[in-house]
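Presented as structure tokens, the chain that follows is alone, the form predicted alone.
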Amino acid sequence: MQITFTQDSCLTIPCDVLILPIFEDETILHPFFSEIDELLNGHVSSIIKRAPDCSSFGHLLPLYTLGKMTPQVVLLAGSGKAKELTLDKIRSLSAIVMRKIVDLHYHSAMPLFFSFEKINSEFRLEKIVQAVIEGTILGTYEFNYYKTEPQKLVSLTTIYFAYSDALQHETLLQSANKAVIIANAVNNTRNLVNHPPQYMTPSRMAQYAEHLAAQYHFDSQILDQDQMKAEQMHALLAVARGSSEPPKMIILTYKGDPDSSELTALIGKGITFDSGGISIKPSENMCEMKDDMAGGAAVLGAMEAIGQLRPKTNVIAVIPCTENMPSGNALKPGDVISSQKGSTIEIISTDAEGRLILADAVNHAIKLGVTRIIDVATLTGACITALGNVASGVLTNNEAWWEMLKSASLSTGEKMWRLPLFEEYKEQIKSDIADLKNTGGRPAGTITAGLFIAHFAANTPWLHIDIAGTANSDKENGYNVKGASGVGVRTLVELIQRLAHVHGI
């Protein structure tokens, strides 16, 4: 897609169709709204007259220009209220505008909307342009690896924006990068997740990563079952003795700040298919568990945008890969176990898979000298019980830390809430015989099972995002579509940005 910044007037630019927002406030016009209207014989003001909702955020109606201007198309996109217009509703508007677009088969399209500006002084125009693009790109992806018959959609291949300031157009190409490198890297993220689990094995997730360490520059460590069992990471090839498939834990070194001894670890569940092991999951909706390593392909997508856009900061990405599956060899409730940290764990259900895997790494990422942890992962029916399919759930051990990502994500618009570590929680989870039990039941769950990280990442600062519910979307929404969101990788970009100019944490 050809993204293209033009000085010219929007009434002559070659674009097939025009994106004219409109408000519920009827007093708030567009510069250009009278020119257009006059053009088109007063035909759009006689249709905001008939039909008021036409204005409700994400309705869109597309007017034809029959030669009375270049643009073949003014398509009206309902705004809502002005007042409550973000720059993540500017995001999913674009989605939606541009998914009718292509519906249509038109191939270039101008939003008009550098007019948001006035509204909010947050609303600067390279921060538009971001939106615009990421949610283009978001919200006209398609996964068709496997159809026989792909849809043959027409393309979007050309995005204009107007601009005034002739100042303004370096940081506009910068802006426009940027969402590009970043609306892909999500994409590419939604790919890893939506292969089906006989492709998307533990061995492919690696291959996949050491493919981002060359063409990024990244070091890279892949540790086979051997190498795992020399570090003794015996949580980890627990839940990895059921399956056929070879465990991989992935390691990957971004050096944007060689001078500093900051060194923030991104670690990523990667589970890459979950049946529960012996404590099995009901049948029923179980090919959905292919999405349980959403956190580790969250993680590979923010280190592919953070080799391209450089920060000037030290990150290292953690990835434990396993398959869950009951056999012979399996996990069984009951079992202790123990860990790369010593502590030893008493298992309740085998289904409580993912903290296991995620102690050893948390545990070896403070081993490879990190100062600041985040994790991410599809890790409890509970985060989605509590938040539903809306928000993250967090759960952190820094105040600091916390406030950092509250801000990225606010920034993002990945919604996520905090939920409290009380001391009492801790009951949960301690065994009679061991260390540690790796379920503390029902109640709570989100909670108790981000207490059992939170003992191996010990004082280190540490944050845990639970995006069970958030990982997968099962409708089209925003720039949301069907299927794996990607959720995470926008966020983490952001705050490995923001650390960049920050430390000390």
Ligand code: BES
Second form
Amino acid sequence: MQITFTQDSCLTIPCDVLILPIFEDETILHPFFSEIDELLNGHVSSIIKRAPDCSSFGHLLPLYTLGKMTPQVVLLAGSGKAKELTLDKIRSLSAIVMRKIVDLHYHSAMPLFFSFEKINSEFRLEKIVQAVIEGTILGTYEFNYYKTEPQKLVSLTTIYFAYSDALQHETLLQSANKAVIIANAVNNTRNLVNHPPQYMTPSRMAQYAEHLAAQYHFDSQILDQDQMKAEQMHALLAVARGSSEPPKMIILTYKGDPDSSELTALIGKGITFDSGGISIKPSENMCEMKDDMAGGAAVLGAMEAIGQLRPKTNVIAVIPCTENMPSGNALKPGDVISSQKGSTIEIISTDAEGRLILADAVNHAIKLGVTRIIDVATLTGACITALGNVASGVLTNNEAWWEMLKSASLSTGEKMWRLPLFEEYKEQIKSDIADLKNTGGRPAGTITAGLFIAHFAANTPWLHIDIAGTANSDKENGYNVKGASGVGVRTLVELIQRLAHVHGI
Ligand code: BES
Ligand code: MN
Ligand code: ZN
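Moving on from the form predicted alone, please list the structure of the form predicted together with the named molecule.
Following is the full complex, with the preceding chain placed first.
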């Protein structure tokens, strides 16, 4: 897809579709509104009068221009109430609009969204460009590797944006470039998650990580089972025991600021299939557990974007990958295992495997000298009970680190909500015979899972994002299509970019 910045009038540029936003409180009209309306014999204003719901958010109405201007269609794009518009809504609106344009078999479009700048000081032109491009690339994503007759939509070839001066042009180009990098990284994360589990094995994830390392010059280290033994990763090895697929521990290092000793760990849960193990899950919907590596995939996506954006900060990705399967060798409920940290763990459910592999990943990251940690994991069904499919759950041991994440997530639109780590909940994961047990029962399941990982994070500033409810979308919704959402990538990248400017947590 080409992105073209032009100083030509939108009425004469060689593009198929002009996207004209219409607000419910119609006070903010595009500067070209009257001209477009006049050329179309007053049709636009009369339609708005007769069918006021065409301004409700996401409502689309194509008007054919019948040779009155170069673009063949003016697509009225309902934009809702101007005062309720956000950058994330611009991202969603762009996705909805571009899907429609592709459905109508057109190839090029020009969104007339720059008038949004007047609505809110946050809507700088470069932010609008970024939201439009991200929305377009994310919203027209399709996964059709396994269809013998792919229903490939027509693809968009060109998006046009207007600009006024050379200085602005440079800023807008940079912003467009960044948006393309980030949105493609999210789509690659979606691919990793959408692939079936017999393909997306721990070895395949490791292979993909090595490909990223080669492309973006990361140091890479992939630990195999013997190296995990040497590193005493007993908790990770315990989960891997039931599977015939060899586990892999992926470690990628990006040194954007070699003079600094600061090092941020991005840790992602990489369970490539979670059957539950001996504590086996019900068969209904078990297929969805191919998504259990979505945290690991988000970290790989973030690294892909970081490798291209090259922020001035140091990042290490740590992704423990294994299947969780039942077998004669598998971990059993009742077993007591050790961990790299040395803490002993009584296994109550083999289905609480995520926290086990994360325990060793977090401890290993600390051993490697990280100064702050953020982990992303499809960790608990309880998080879906608490926050549904709208927001990811966050747990932390550090206020300042949380404030940074909160602010980054507000700017990306990936909704996050913090849950507490009150001392009192610790009671639930105390074991009679070991240091900890791996489940705390039904009440506050997301919190007790968080507390378990917090034990291993100890004093290192740590954030945990539970994406069990947000990693997957069961329907088309804004810039998400059905299937993997790639959640986490955009916020991790935003957070790392912000760290490149501010230090000191
Ligand atoms: N991967 C699951 C969590 C999950 C559930 C993610 C549904 C996405 C959708 C995790 O490994 C798990 O099985 N958690 C258990 C923990 C329980 C045994 C304490 C759960 O949530 O039921
Ligand atoms: Mn599980
Ligand atoms: Zn799991």
